[in-house]
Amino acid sequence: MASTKQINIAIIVFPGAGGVGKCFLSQLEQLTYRRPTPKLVLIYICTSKKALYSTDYLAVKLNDVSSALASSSLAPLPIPKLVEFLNASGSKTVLVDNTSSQDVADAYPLFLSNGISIVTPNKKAFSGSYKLWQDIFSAASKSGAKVYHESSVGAGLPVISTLKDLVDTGDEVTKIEGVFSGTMSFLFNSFAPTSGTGGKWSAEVKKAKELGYTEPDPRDDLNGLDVARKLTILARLAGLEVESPTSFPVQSLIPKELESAASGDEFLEKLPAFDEQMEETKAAAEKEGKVVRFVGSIDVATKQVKVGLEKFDRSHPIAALKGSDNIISFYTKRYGSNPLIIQGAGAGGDVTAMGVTGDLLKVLSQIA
């Protein structure tokens, strides 16, 4: 089969998405120099308010795309119009969705059914309703378009590709367990370290926000939903028909009284009054010679998925994590009692963008 000489790229990026969009653009520019064939041509890029494209599909220059986008007077195309625009380009197209938008995620079946491949870190597409999950992969299967989402779990860590390889080669996954949030990892490594006393819970949450580890409103991390979304994705890949991230037990670390705080700042201001609750949890673990960690687990045999606080021996790999690292353990029939462990940076613009760029390369190897 003759190789395709040109692949068109379309990017949707919303500001504030952890710098992933900016890092990906930098990696894409480097990629076009390192791999001149097939020629990658950026034909469309938009934020939630502005867009850059031309009706005759002229290439958008990658070296000054950010400033050109900022000064553009074009509005983003509505999704159905964007599908039409990309469809009429005359070349195979890959959509890079660097957002966490549910609206964009809901449109994946439309893009895919029109032969437009997708790479994305957007968790909402794969942890939304089970019907959306089915529709996405059904549309891809029928059209031949590809869809990859490595960075939807564990940033640039090879979590999804490893799980897919285990399943596709016929191994039997019995359990998946780990620390799936860089924010929660950092918080508990500071609050309940394996040696030393650690700081007060509210002080550690405040510090994590100041260092940029948490969402602008830390409650978006502390409610456990981010971890629940990642577990939903992995459980589905392991063969469980999990309906949604709210269909299994998820422990929230937000005190009931602060759920309705007007802002993240107000929440942080009032949090010290509730430090005692977390101190008791830490002390109970210490009495057993253990430390407390915020983990997610999937028991494939019993079909049980849960997110919350667990106690671990200080020598356990989950207890010994450093900084904001993630750790994911796959227990399988082939690996026996020693799980296959993936560990490393689970957050950050560069590593998350690396996962997206890696997915783009996988798509190119299949469609070019």
Second form
2 protein chains.
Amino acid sequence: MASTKQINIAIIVFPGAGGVGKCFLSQLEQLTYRRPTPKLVLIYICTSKKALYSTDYLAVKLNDVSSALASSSLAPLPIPKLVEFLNASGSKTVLVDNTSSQDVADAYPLFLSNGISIVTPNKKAFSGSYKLWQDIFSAASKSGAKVYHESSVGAGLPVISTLKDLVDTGDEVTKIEGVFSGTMSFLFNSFAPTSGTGGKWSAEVKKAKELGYTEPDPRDDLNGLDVARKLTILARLAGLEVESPTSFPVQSLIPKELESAASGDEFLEKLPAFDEQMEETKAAAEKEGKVVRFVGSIDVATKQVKVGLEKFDRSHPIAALKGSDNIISFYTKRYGSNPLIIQGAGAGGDVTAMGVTGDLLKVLSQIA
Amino acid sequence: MASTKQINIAIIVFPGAGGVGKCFLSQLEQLTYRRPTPKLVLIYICTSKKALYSTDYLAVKLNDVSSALASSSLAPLPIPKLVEFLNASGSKTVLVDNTSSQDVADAYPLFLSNGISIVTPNKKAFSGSYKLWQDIFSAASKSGAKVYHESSVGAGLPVISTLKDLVDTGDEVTKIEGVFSGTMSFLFNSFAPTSGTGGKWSAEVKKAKELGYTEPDPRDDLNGLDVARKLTILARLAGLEVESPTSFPVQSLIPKELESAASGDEFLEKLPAFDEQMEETKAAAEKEGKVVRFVGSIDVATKQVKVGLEKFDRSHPIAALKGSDNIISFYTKRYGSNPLIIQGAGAGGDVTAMGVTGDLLKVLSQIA
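For comparison with the form predicted alone, kindly provide the form predicted together with another copy of the chain.
So here's everything in the complex, that chain up top.
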């Protein structure tokens, strides 16, 4: 049964998406050395502006792809043309979507119904409308094509695979709780540490931005939408029909007055005027001997999903988190009062790419 | 590509192996309801003394198998005959080994080379001689049959799958450290809690036995061999050629004088006379503001594997463990200074069976 088949790979990558594109190419290159079968052949790669493709194989080495792409004169194929191109390639194909594009996500049902498998860290496909979610999995189910998205929550941490295993083996997930954002983790571990006093809120946000822990405009982290998207994905996997990431309570940490600030820089400049509110929240928690953290939780029985600030005992695993680590606790019938916990870096190019590469290996084991 | 194939299931189960046999049958029954394809057909089940088999399917419902087995007049097939029987069944077969038998483990290469896939919580196959380890994986590689053993370390916790993903995607695992025994976890969380004083060592051992947390003879936990077997498995997956679970330092918590005690009961009776030694160990740790824990560690670079007592800061995740939970930390190049951590119940029938059922689903996704 050992197979020597060829599997074609197509990659869509938008530069800037957390460096995942470059890291994935590097991991793919190593993979082709370590695992000669099945033979992986890159036949298409594009950014939002440029493309390289050939139905045989790209005549560039994987570690030269970035520069070859930069100097290419080809434009990306429109998605229907890309599907045609991949279908004509004569081998089974895996599409690697290393973007955070809603347009690419919207085309997943089309790719999948054409038998093209997908691996991706793109949250948009699985946290958009519930209809898109249904269309994706029904297309995959009909065609037999696979779709994996481990890195859409917690980067390379085994969060989605673990939840799927719990559900698929018949356990009853009662609650999921955790810190799902590396940015929020870093901010609150510094702002309200379990020992010591921590800095002013606006100063911590500024520091986090300087260290590259936030989006270019920190409001894109502070609005809570990134965490809401991840919660939407997990809630759906746990069996809840969550309509969208805006269909449940999400606490934004952007002061109302700064929502309309013209830029991230203007926002950061004006943020110190609002430090008092966060200081009060911190002090209220301290009075109870607790610390404040930005968490998401899913109560499966009551179907309640929420994202926002909560207080935790200093000895609680969520309070004791370090750096920009994520922590995800699964409370289930089988695991009883002590949850199954996954903890570690939940952001970064290398660990995000690792989730994608791991997914690719899972797909290969099934289609090759 | 959606398949309607039939997959045959054969189960070997020795009663008393942590209740995993019954729990697995119950999970398998639920699975056949939830997932009609591929059709799973039980064609063979045996204990060490009795068997039920039919090349078509067993004419008993899955939840009646235990009682039907008890009243069966058939003896188990000798392993070569079992292989013949399974080969003649006409469909692909998965053998579920829910024993902790070395004899069954020794036959894995024979099953695998005949194309029979294996899922099992049995540690013996993967922690015995290095030659058996090599024979198992080379047989699987040649025939294409699959072999999965998630529950051999940490029960249903995603320990082995996570380590495999790290290695397969090209990460460099530098160190693995943790509490790998539910019994040892319970004993030390009670004996040397992070707050309060804890009981006498012999009293805690007695209590653990009464609560069913130890083997019938607690020395089978206290000798450290169970942890050594798990470390052997993880070290091999991380690339170290560990010859056997006795080829590295393993600290036994059985006083030399009690190694020859005639029974577990005699051992427990005489243990209080040796409490002082453990009290000293506890006090030495307390002087440094630490607590003592029974841990295993693998230093991949120096190829050092060891099992025994170590001291940890009270705020360390290993010190803060609760109940009989396991914790496993993977230090890797990609994850940097903060490890990837998996934590939760690492023993118990239901969660152990869950690991086996999860493995079965992975095998089915590849062979059906």
